[in-house]
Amino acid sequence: MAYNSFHSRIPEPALRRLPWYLSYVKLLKKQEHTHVSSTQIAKKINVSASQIAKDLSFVDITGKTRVGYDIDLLISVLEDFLGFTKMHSAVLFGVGSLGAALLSDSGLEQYGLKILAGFDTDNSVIGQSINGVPVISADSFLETNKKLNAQIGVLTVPSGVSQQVADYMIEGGVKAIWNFTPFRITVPEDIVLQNTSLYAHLAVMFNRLREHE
């Protein structure tokens, strides 16, 4: 299957888009459509026809004139596009309750990531298995890793301690880290950093909310 495999190349906020994209066209398929145009998912998605075609051509798939994209071809290409098709093992530090909410969420699964393990340091939850996901001393992360071989963190843990715990993943192996503390941590250049604070959305939605009053 052919698609850009220069996905540095692709601006942020376009790669933000494609899973709405991937997500409307899959509900379509539901509904038993074959085609679809960009100006229909621009309906939907509130992103201008031109927008989408431009997104669209970085993952190199092009519509047809008067009968747009084919819809099999387009979610092969975009879930290909944006690793959904390969399974990424993972492990996530602090099984509160946003984390143990990360790990009773089998819908992760069909976007490519599966959480192998749950690490803390609280004795009332190690021990306990959460979805089939077991939760194990973060003490012992290092050694476990070894077998697990996980290469993304999901961090969840308090912020006081999130550059610590962080550090302590990259030590045992992790390759990229799924921050959802409100804490910017720091990493090095080579270990991938994908932050999401739900703290920080609420902020945001309470200040525009604050506006229409």
Second form
There are 2 protein chains.
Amino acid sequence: MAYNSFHSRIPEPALRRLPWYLSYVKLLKKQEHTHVSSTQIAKKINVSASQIAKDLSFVDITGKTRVGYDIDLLISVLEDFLGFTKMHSAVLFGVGSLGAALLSDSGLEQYGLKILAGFDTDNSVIGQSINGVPVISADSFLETNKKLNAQIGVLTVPSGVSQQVADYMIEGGVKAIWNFTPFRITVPEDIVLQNTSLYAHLAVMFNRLREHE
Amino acid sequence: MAYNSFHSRIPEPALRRLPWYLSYVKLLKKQEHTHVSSTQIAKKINVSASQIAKDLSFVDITGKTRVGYDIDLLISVLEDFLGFTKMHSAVLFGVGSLGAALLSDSGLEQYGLKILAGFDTDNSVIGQSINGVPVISADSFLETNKKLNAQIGVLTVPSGVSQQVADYMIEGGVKAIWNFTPFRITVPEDIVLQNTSLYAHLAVMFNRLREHE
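What would the structure be for the form predicted together with a further copy of the same chain, given that what you showed me was the form predicted alone?
Okay, now the whole complex, with that chain kicking things off.
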């Protein structure tokens, strides 16, 4: 909330670029640099220095003339702004191939996403535990989420049921849905929807590859 | 090649919408529908009917007045156009948490991506096999890829080495890089680059969630 009281809403393209800057300045820190200018970032990231300065103006940091931004401060401010330092509770629906893979990816936790439970309707996976995360019957979600209080729902179910499962997650109190299915679900206005279709990205890559043939 | 001889280059936003249509018409097929109009798709997908008709004009299919598109034909033409029916050979670099998760996701193969081998520099994973995919020493990639002939390189290494590993994959003959790291790598013009940063998507979701608080 603090950010939004003092800053205007950051446009999504700018928001999407911030992790690039973070990733690069973390590399500089490893190389024992202490300061970085937007011009320096620009050279490496292929975004103009003025765009970078503008993007960073949404974050609570100011660079100094000649020396640039303090790297430690920039990292901590960016991680904070991006939400990576706060743990966000999540549940995952659909413990199939991709769902199980995401449960196994402990990297998500380093970026602030803690998946507390996986839900499925398939008795052969219910009762299992993947990377320490229990897989529970989807039927018990409404009851279970009163305790878990997960705000984020990761959606990795078969496309055919993605809308109905999304509705069910929202009924259980989920405020944001991370949709990995290729299905275009709709959600009420007060619910955050993030689509990440790996298969759509694959399609773009295959198509561009064919053009280069 | 055939597509590009007869059709103009499809814009990326249109290309990214095609998997949504595919996913919806596959659902209709399951429900035993035989035909679908762009108006029908529009209602479900939240894209205008005229936009859908325009997007589909890049694909080799025409709808019939009143009855619309033949669903079986539309599915097969879309899957073909998106490259899902052809198997594309890939290698993966960086068998850490996300890398291992992607190797475990057999769903990718259903969409035309066959990961033939994982490469790493860590002796504790080299020699292992994940979901039937062998993990090999990164040192032997140049030699190994003469036989594998993988066109696509999946990049899931730590950010700090992503540029150098990308360069190395290209040296070994890779023509497209699917970059899962948050690092902004650069590639020569004739190399296809697809960025899929899960962490950037997380950041967008966290930020929007905070605004709704």
